Structure formats: C-alpha cells, structure tokens
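Starting off, we have a lone chain in the form predicted on its own, written out as structure tokens.
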Amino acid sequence: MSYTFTVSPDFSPDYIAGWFVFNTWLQRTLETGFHLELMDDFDSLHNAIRQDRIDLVYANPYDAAMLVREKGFTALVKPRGGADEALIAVAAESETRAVEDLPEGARIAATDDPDVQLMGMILLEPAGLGKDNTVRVECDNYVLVAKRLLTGESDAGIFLTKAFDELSRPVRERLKVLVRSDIQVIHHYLMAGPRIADLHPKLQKALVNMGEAPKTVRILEQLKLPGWDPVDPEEVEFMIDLMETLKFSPA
C-alpha cells in the first residue's frame, strides 16, 4: 500500500528538488511506498486534508488545529532551533519609517502563507490598519511580494522572516524592515495520519536522527533544515490555542 505525503505550499521552489530526495529516503527508511504531492496552493491543500488525502505532512502552523483536532493527525518533529515569524517591510527609499505612518486604503502586498499573514495583519495593528482598511495584493511567493514594493505597486508587504533573509542580498539592501514578530512559539511540524499511526515512533526516531548521518546531514541541508526535534504534544496543543486566538484578533 502506498501513502500521500505533502509539504505546505509556503516553501521556496528552491527546495522542490530536495523534497524529493527527502521523500526518497523516507519510503527507504521506513521501507513503505510514499507518494510525494506538491500542491500548487492553500486551497488544494485544504481540499485534499478534507478528502482525506494525506498521511503525512509538512505542515503550515495555521492547519494544525484541522489537522489534530478534526483529522487525528500527531506531529511528529519541528524544524530544530527556529520558529515562524513575520515581518513588514517597505521600499528603502520610502518615506514610511514606522508601521504607525502607513496610511488607511496602503496596499499590502502578500502571499496566500496563512499564519503569515496573520502574524502580518497583527503586526500592522499599531497602525489601525486591517482587512477592511487595506488593500491587499496577492502574490504568488515572497520574491513577487519584493518585487511589488520595488515597482512601487504596493506600500508595504508581509515577509515570512526566513524567506526575507533568503532574498538575495541586492534586493534586501533595496528593502526596509519596518518591524519584526518575536512570538517564538509558532513552528511547521511534520505531522503523520491515523493510517499510518503504527509507524509514528520509527519515522519520529529516524527523523531525530537524520543529523548524525553524513548522508541525511546532505537531505537536511537541500532543505535548509539543520535538523528535526520530537515535538510534545503539550506544545502543539499551546500552539494551536494560541493560533485560535490570533485568528479573532481585531485586525
């Protein structure tokens, strides 16, 4: 029998290569058939988790609470040594200095990421600014979003924190960073299904492990993960309350 395995569509396309080698060596490690699914967007994703679709899953902090509380999924590992977080930024020759100058109707320029841009909406909050007081221009990754505030087609965007550091450095020295999250406690998780519970403790081991090995220490680095580290479910339970609430924030 064959599963699905899947990874939110918030990474960079640089990685798609590695996720393939990644899932490679997990059909080997636990000696199971894995299909690999990239889903195109959030919307196909969601689709997919609702069919019942997927067994395992890179997944974004927003769907935690659709993946454990509705479909029984367990995660498994976190990314070791980083959380999620957001930040807004602006062209470097824009006269905006602080969020609280971005002005009522400003375009925000963003991708469909939905924990970052929730972090983003909070953090544009100072400004009195939210949904019903912006423009939003969606983008289909972080590199358009730069692309947008360089153009002058929008006034502000919503970066997720490492996919802005991975912008090429002549691109960030045109970009201003206005303000930064420092939450600390939102992370993507791996997390597998109910089908396949009876391989939980040999993937969760093997991918604590996956920094010992000269090998997998390559995976890792095509992933530009420097490791995985078992998650308490304590934790995730926080996380997940935590997204809750952010979620009915006023922005």
The other form holds:
Amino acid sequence: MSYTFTVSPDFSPDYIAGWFVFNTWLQRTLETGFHLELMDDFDSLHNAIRQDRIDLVYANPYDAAMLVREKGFTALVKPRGGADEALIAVAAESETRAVEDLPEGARIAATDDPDVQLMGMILLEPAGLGKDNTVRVECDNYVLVAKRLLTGESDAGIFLTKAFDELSRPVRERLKVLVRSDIQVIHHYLMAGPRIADLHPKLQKALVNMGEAPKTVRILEQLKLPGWDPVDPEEVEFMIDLMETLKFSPA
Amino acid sequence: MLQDMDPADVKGEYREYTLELYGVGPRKVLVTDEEVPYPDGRLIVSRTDTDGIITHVNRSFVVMSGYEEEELIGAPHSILRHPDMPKAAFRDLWATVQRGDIWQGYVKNLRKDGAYYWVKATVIPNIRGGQVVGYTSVRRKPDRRKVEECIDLYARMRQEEAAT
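Could you switch over to the form predicted in complex with its partner chain, since the one displayed so far is the form predicted on its own?
Below is the entire complex, every chain and molecule, led by the chain shown above.
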C-alpha cells in the first residue's frame, strides 16, 4: 500500500531535493510506501485534498481548517521556533514611510500564498486599504515581488518575513520595510490523514526525534528546519479559529 | 466578581464612572484622556467561555490591557469596558455571536491605568463537535478615519441611551 505525501506549494524551489530526501527517510522509518507529489499551485493542492488523494501534507496555515475540520486530518508536528509572519515593503527610495501613506488604488505585489496575503492585507487595513480599493499584482515568487517594487511596477509588496530575510543583501538594501506582523501563533504543520491513523504515534515520535541523530539532522538542514515540535490539538484548533476570524470580511 | 478600579493604578487626573455590566453588576471605573497607540503589526487575541469569562490571552493582549495575565484569566471580558462605548454595541456583539455568526466592529477599550486604545475587533464563535464552546476575539490596528466616525457615532448612541 502506497500513500501520498505533499508539501504546500509555498515552499522555496531550493528545497525540492530536501523534500525528496525527507520522503525517503519517511518510507524507511515507517516501512511504508509514500509517493511525494509536489503541486504547482494552491488550486492543484486544494483539488487533491478535496478528492482525498493526500495522506500526509506539510500544510499552509490557511489550509489547516479544511484539513482538520472537513477531512479529519491531525496535526502531528510544527517547525521548531518561529511562527509564520508577513511584512509590507516598498522601494527604498519611495516617499512612503508608513502604510498609512499608501493611497487608494495602490498596486500591491504578492504571491498566491493565501495565508501571507491574508496577513499582508491585515497590515494594510490601518491605511483603509483592502482588496476592493487596491490593485493586486500577482507574482510567482518573492524575488519577483521585490523586482516589481524595484522597477516601480508596484507601490508596495507583501512578503513572507522568512522569504524577505532570505533575499540577497543587495536586493534587501534597495527595499524598505514599513511594517512586520507580530502574530506569534500562525504556523505550518505536518498533518496526517485518517487513512494512516495507525501510523500517527510512530510518525510523530520519529519526527520529534529527528534532531537527535546526525543523519536526520542533515535532512532537516536541507529543509532549513531546526527540528519539529509536537502539537497540542487545541493549539491547532485555536489557530484555525484565528485564521477564520481573520478571513472574515463583512459584505 | 470584578473589582472596582484602584486609583493607585491610574496615571494622572481621572474621571469616575459606575458601569452596570451584564452578568457582573456595577463596577467603578477610572478614566483618563490618555490614548495608547495601537502597536503596528500586532494582533491582540483572547478567548472566552460562553459566559464571557477570559480563558486565554496572548502577550499583546496583556501588554495593551495593562493588567497581569493572572488578573485577566478568569475575569469577565468586560474588564476592558470603557464608558464611552454604547451598550447597544455589546448587545449587538453578543446577539450576533450567540446566533453562531461573526461580529466585527470598532471598540474603545479601557486599560488598567485609566488610559484607552482603539481596536478593530472581530469575534468568532468556537464550534467543537457542533457546539459553541467559547469565543475568540481578534483585534487589530484600526483605520483612523473609521475611529473618528465611531467617536461621533458612539457619542450619539450614548446620548440616545441616556435619554431613554
């Protein structure tokens, strides 16, 4: 019996090889076949989840609600240290000094990463800006978000904080951060589906122990993960409630 | 039981009001004109049980309220009630979330030290196994123009409430 493992499409292409190595470790550890299927975009991922084709997923916070509440998934672990946060940046020479300086109709560059977009739009709210009075400039990745700012094709950009901090120094120095989120409780989770419920305890234990052996530490290093922490189910329920709260926008 | 505010906690000159809080009773509050700006990028998050008793607060909630976490857990959420808020706003909030719907609005909150801060608040019922087991409230930095509108609107609403 082979199961399907996938990774939220917001991961950096630099880590593709790392996820394949992780999948090999997974199969050896669980003595169970897992096929790693990487999706091109969030639509493909959501379709696969709806069709019950996924058994294990490194999931985006935005997708946690559907996985837990509609598909019966369980969050096993989260990356150790550091939550998902977002920031708003502009070109360094821009006269914009705070989000409140951004005008209606501002062109906002962003990727299709839904939780980062959500956090970013919340950071723009104090300027009275929302999806109805801004122009979205969609980009395939965060390097292109930066490029749109530097070429003047966008007035502001929404970045995953971690992705912004991984931009090259010359690029970062040509950008100016207006505001960073400090939400503290939004995480990616490694989530397992009901078809592999009998594997959950063994898998969770193996993941938490990955930081203890040099061989598995090297796998984590390829993914730039310091380790995994176990997750309390109520913590995930709380994050889902929070995400649902943030998604709410009155008509 | 919610204790009256203590003058020793309040900074500067203050005005005294007695609020009649639903499910709590009367509470003496001490109010100054000091506004604490909402910190950029932060979310204030709390959860209550179905009776409005605080069960969880995040670090930002503790810092902005001016209370210690131990003082907040187990206290009614109305510990933050500012006398400038019209009663109708909270009646609407509770009626909305008790129906299972999400409420959103602008709220002026009272700190332990008598100062205040404005938030854009969203309250959502927490549903587990089909039952409402509590409420999550998330506050973020408000658009200042909306706050100015609410200052006028809430003043009119309070006048109407006082007249009836």
